[in-house]
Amino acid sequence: MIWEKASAKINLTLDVVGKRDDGYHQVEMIMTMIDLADRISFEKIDEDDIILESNSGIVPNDEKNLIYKAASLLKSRFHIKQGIRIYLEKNIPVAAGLAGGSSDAAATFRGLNRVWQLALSDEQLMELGAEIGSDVPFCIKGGTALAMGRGEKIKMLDPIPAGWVVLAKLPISVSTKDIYQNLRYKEITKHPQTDKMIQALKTNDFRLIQNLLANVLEEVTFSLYPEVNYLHHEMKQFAENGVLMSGSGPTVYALVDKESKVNRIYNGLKGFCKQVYVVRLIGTPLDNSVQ
C-alpha cells in the first residue's frame, strides 16, 4: 500500500480574458498550494476493478468522482489488468474553490504511476490530467504557477514566501459553472495586476503580493451569494489586507505574514463560521520523481 498527499491550492490571481471556441473562458490564474490536504491510499487486487472508498459521506464512490475517473482513464489507456483499491481520507471542504477534486485527481495519477510501474513523467501525467478537469494539471505540479488556457496550460513561478492562510468556508456549496455562466466578461472594468503579481513573486515581496490580490470572479459570487459578501467583509475586518475569495468560492481566506496575527483572525472568525482552517503555505513544486 502507498500513499498521497492531495494539497488543496488558493488563486492569488484569477482573471478572465476571453471566450474560447470550446464554450470554455480563457482564463489567467496565479495559484499556489496550501497545507490543508486530502490522503489517498492505493492497494493492489487481485479482482480487475477499481474500488473507491472513503470516510466523507458527501463525496461519491464511482465514476461521478475525478479519482474513479483519474484511475479508470490511466487503466485503459495503458491496458492495466491489475486491481487496485483505493482509500479517501477527505479533509478538504468540497465544492470550496479550493480544487479538493482536482488535487484528489492529480494525487491518483501520481500514486498509480508509482504503483502500476508506469513511469510517467510529470508533462505526461500533466496531459492526461487536463482531459479530466482544468486544474487537474496544476495539482500534478503543485508549487506556485501561473494558469493559462482553461487553466490546463502551466507555467511555473518563483514559489510564494513562507507565511499563513486563515480559510473560512460558509457550509454552503458554490457551483463553478453558475459563477461562469453568469460572467459578464466582457463587462469587467478592473482586471488582475497578474504581471505585477509574478514580479512580486520574484521579488519575495509579502506585502506587494497582499495587496494584489485579485479575483474577477468575486462580484458574480457575491451577488448570487450575499453571505460569501459578508464573509469577506468580516475577514477584512480581522485581517485588514490580503483577503481573497478563492476560485468562483465560497471559501474567503487571509494571507498573514506574521503567526502573531494568525490567532486574532482566526477566533474573530470563529464566532459565526465553523469552517475555519489555519495553514501554511506550500509555495515550492512537488517532487514527483518515480523511487
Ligand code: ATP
The other form holds:
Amino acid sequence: MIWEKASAKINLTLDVVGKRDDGYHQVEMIMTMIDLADRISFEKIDEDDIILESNSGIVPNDEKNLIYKAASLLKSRFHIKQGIRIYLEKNIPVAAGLAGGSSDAAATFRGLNRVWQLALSDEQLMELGAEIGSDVPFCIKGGTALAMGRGEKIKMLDPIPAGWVVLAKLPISVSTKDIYQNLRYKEITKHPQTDKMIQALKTNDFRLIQNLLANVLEEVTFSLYPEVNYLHHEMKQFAENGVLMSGSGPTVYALVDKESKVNRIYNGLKGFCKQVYVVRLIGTPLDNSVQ
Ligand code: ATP
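Show the same protein again, this time as the form predicted together with ligand ATP rather than the form predicted on its own.
Now the complete complex, all chains and molecules, led by this one.
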C-alpha cells in the first residue's frame, strides 16, 4: 500500500482577462500550496475494479468523485487490468476555494503512476489532469505557479517565502460555477497586478506580496454571501494586511510572516468562526521523480 499527500492551494491573485468561445473564462492566477492536506492510500486488489472509500460524509464515493475519475481515466487510457482500492482521508474543507477535489485527483495521478509503474512524466500527468479539471495540472507539481487559459496552463514561479496562513471558513459551500456565472468580467475595474506579484516573489518581498493580494471574484461572492464579506472585514481587524478570499470562496485567509502574529488572528476569529486553521506555506514544488 502507498500513501500520497494531497495539499490544498490558496490564490495569491485571481484575475479574469476574457471569455473564451467554449464559455470558460480566461484566467490569470497565481497559486501556492499550503500544508493543509488530504491523505490518500492506494492498494492493489485482485478484482478488476476501482473501490473508493473515505472518512468524509460529504464527498461522493462513486464516479462523481474526482479521484474515481482520475483512476478511471488512467485505467482505460493505459488498458490496466489490475484493480485498486483507494481510501481518502478528507481534511481539506469541501467546496471552499481550496481546490481539495483537484488536489485529490492530482494525488491519484501521482499515486497510480507509481502503483501501476506507468513512468509518466509530470508533463504527461498534467496533460491528463487537464481532462479532469482546470486546477488539476497545478496540483500535480504544486509549489508557486501562474495558471493561465482555463487555469490548466502552468508556469512555475519563484517559491513564496516561508510563512503562515490563517484560514477561516464559514459553514457554507460555494459553487465555483455559480460565482463565475455571476461575474461581469467587462465591468471589472480593479485587476490584480499579476506582473508585480511575480516580481515580488522573485525578490522575496513578503510585505509587497501581502499588499498585492487580489481576487476579482471577491466582489461577486461578497455580494451573494454578505457573511463572507463580514468575515473578511473581521480578519482584517486582526491581521491588518494580507487578507484575501481564496478562489471563489468562501474561505478567507491571512498571510502572516511571523509565527508570533498568528495566535492573535486565530484567537480573534475562533470566537465566531468554527473552522479556523493555521498552516504553513509550501512554495517549493513536489519532486515527483523521487519514488
Ligand atoms: P476549486 O477551488 O478548484 O473551485 P473547491 O475547493 O471550491 O475547488 P472542491 O472541494 O474541490 O471545491 O469540491 C467541489 C465539488 O466537487 C464538491 O461539490 C464535491 O462534491 C465534488 N467533489 C468530487 N470529488 C471530490 C473530492 N475528492 N474532494 C472534494 N470534493 C469533490
